[in-house]
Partner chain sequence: MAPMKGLTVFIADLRKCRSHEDEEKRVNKELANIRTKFKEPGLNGYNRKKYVCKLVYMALLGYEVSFGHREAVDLVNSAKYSEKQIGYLAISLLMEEDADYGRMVVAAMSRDIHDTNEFNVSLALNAVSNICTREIAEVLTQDIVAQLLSPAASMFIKKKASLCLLRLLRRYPEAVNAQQWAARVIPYLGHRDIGVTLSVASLVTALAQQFPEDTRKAASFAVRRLKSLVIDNEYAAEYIYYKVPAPWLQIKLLRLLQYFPAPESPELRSLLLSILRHIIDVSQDTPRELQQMNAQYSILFEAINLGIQLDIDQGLMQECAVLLGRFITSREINVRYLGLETMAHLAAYIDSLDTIKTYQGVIIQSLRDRDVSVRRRALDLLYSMCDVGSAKTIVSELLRHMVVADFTLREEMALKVAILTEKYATEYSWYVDVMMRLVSLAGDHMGDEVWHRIVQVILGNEELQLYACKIALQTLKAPVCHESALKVSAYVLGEFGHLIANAPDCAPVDQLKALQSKMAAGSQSARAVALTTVGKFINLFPEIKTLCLRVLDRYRGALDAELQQRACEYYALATLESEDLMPTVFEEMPPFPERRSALMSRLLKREADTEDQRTWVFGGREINRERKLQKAGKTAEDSEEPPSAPQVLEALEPVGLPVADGGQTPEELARVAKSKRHYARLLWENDGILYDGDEIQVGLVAQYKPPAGRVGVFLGNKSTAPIYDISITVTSVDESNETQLVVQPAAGQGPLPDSLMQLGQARVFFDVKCTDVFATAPTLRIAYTMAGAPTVSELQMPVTIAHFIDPVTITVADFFSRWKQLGDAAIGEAQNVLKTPFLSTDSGAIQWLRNVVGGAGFALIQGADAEPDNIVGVGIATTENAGRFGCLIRVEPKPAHGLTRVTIRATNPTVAKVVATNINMIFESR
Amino acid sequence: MLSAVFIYNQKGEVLISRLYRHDVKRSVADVFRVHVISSPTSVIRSPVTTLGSTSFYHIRYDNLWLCAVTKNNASAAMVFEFLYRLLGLGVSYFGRFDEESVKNNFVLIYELLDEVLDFGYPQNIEVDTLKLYVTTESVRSSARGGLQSDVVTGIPHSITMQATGTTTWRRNDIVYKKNEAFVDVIESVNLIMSAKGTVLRADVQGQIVMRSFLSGMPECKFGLNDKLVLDRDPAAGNTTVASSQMGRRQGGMSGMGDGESVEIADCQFHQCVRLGRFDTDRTISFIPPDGEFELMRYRTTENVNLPFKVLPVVREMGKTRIEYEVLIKSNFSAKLSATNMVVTIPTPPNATKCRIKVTGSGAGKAKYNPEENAIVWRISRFQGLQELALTAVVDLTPMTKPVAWSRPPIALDFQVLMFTASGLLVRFLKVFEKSNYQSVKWVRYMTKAGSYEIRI
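Single chain coordinates (the form predicted alone):
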């Protein structure tokens, strides 16, 4: 597996050097510095560099380079997962992970590297578990840039059980006065639409983030309106998350396609999920970590509910003027609304003056931004089933060497609460614990723009 791990600053100086195997020498750190860090910035670097029989996997964060070295045919995905987990470990311990925090905590970093890797093989990298028995004093970087001394203390009798048990991500002595679970379904909708209104690409990247404040070792069961589940159980198709079963933080569920099944293209789960049960009956069963964590990620490409439809008309009136007519329609329920919406309408680089007019209730404000070569239309609140329009006339200055305008696409940025572009719904969330306490569950849905572009 891994033969060495190095941490460099932006100048290429080695801050941390840890060798795990005898197949590489300390001088291999100079090879990476010469061929990668010191190479011209114009060269597009790959995150994996192979020189001879040695492979270097690296990531950049702030002013640091994190590099893993191996002579074996290691899984690239696993190596990068380890590097990012190591980065998260440093942020959790030190507050920030930069050159200053590495220099102030180099003893603790070496101790952590000895714990998370054994002969080059990744071991337990759970932050909560490591903080139980890696109790060296750390110097945390505060938000104001000051230094704070922090001693992480552990409970000796629970260290062994925590580190070697089946649920290394959770302690069994957690107690809350009020047991609650918060679930956020966050989706990013991506769209590329042609100038004629044809959808060229539409997909949804989603994640389910959970915040668990539950006592003991609860067993949670999570259900979605997954197409495979509902096809097996027709009666489940009408089962949605009723208000009597699960609280909601904002608004209603209207306009989200209740009862319709969703075909999930692919999904990834947190390590706490029992994959065996998911493969057999599509039930997401898990013992949740304490606090906030990402339960799963998913992607859908079928039946995407586009929250906005944009109808642009751009006419070039000779070489001195361009006329714009942009109509935006919201396709979600009138009970819902989009917030912090920004529409970026590109203009030619030789634009000199813009006359802009917006129409519609709550149409916001539009302004020409010469630095971005675009008209920026900001709408604080866009109600559902509403239409807003923008018209603009852009004056152009003559160019000595006429260059055809490339017509970049119109880009949208927005957030819509209690709406999912995929139609995904949480059907149920059940919590079982041996003390049989009552728990309160909350669900919130949010759809935001990923790469939402309309060609003109």
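Form predicted alone done, so how does the form predicted together with its partner chain look?
All you get below is the one chain by itself.
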């Protein structure tokens, strides 16, 4: 029951304004701009803002603000799901969804908005389906021209079939010469550690993204080292046949035992996964959509493998000087390495001059970055089981009204390939199709830093 959808650029100028009901005026766009986007007081903004009887739900993406307006007590989860779907639609149609692409595709976006909502009620928002009939030339898609004639002839029939059939997300006439499936396990690890080294909070948010290039209507089965599955059926743990099939890069995995299982705290699946089967015996079976999609998301909070240990020593020497000694140790196999590592070590707001020294081979560069009030230490490559150290002396300007420094935490940013902080492994991926073709499967693992913070 959305009354309107607006898209703003970063400055708060309205790019797209679509009203679905008569209970709001076009000028509510200004209300949102004034109270949320341009409001100087709300640096931390609530995603839902209710002003008077009107609620604004917004998400930010790139340099855009997507805002849905409702006068009713709409389900916030539904509204946000819709907004993210809209976002996905944009990304899928234009490659990048930003101010420029919105400006280049006004007509197409209005056409899409007409389709996805009717009188404020969400309609079919499936990318694949929409792409069949919302075919106005988008700026990016020059290659799609050839396909168009085929589709147009079959449109009425196939849309009806697809939109009303059991697999709305997949056409049934897909043919590939080479049948392939790629699985990416991407984890982001969050940590808050006290100055003494106690872990206060650690969890992993993972997502499994799949790209399928499979002909026909393939039925896939997917297996993880889920603790519940392994406990129930210990024999399953030994089926390494499947995993050996999955490509040689699997062999690169290390740092965790094969027999280990992972306790997945909660997970959510793409709509193609048969939830009934998962509920009964926790098997993940599905007919994948064509191309890239997010198969599942999960979260684990137990037994997190922290990739880095940080030992910070920060001494405030009187009011004019602070000394830092920061030691970082990598905690994963020496065969692996972290890349694009950035360590942000905060300095007091009255820091004047920093003398910084880093030790260790390939220790990268560190410099004082006054814009962020921090020492930024960049390490392009951090090998496993390695130690790097930084020492710094920071001079302070005396403050007229002394305020104690809040000592914000040290933050780390990195990514480690072929390592999962949760210990999750893909055990198998089986593909069954009527024509019984052979398929090739690839698995890749990556761990990124979420908010990886160490207090000082």
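Positions refer to the first chain, counted from 1. The term rigid core refers to the maximal set of C-alpha atoms that superpose within 1.5 Å between the two forms. Note that this is a predicted model, so its numbers are computed, not measured.
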query	finding
Exceeds or equals 2 Å, Cα of L86 between these two forms, core fit	yes
Exceeds or equals 2 Å, Cα of V14 between these two forms, core fit	yes
G52 C-alpha relocation of at least 2 Å between these two forms, rigid core basis	yes
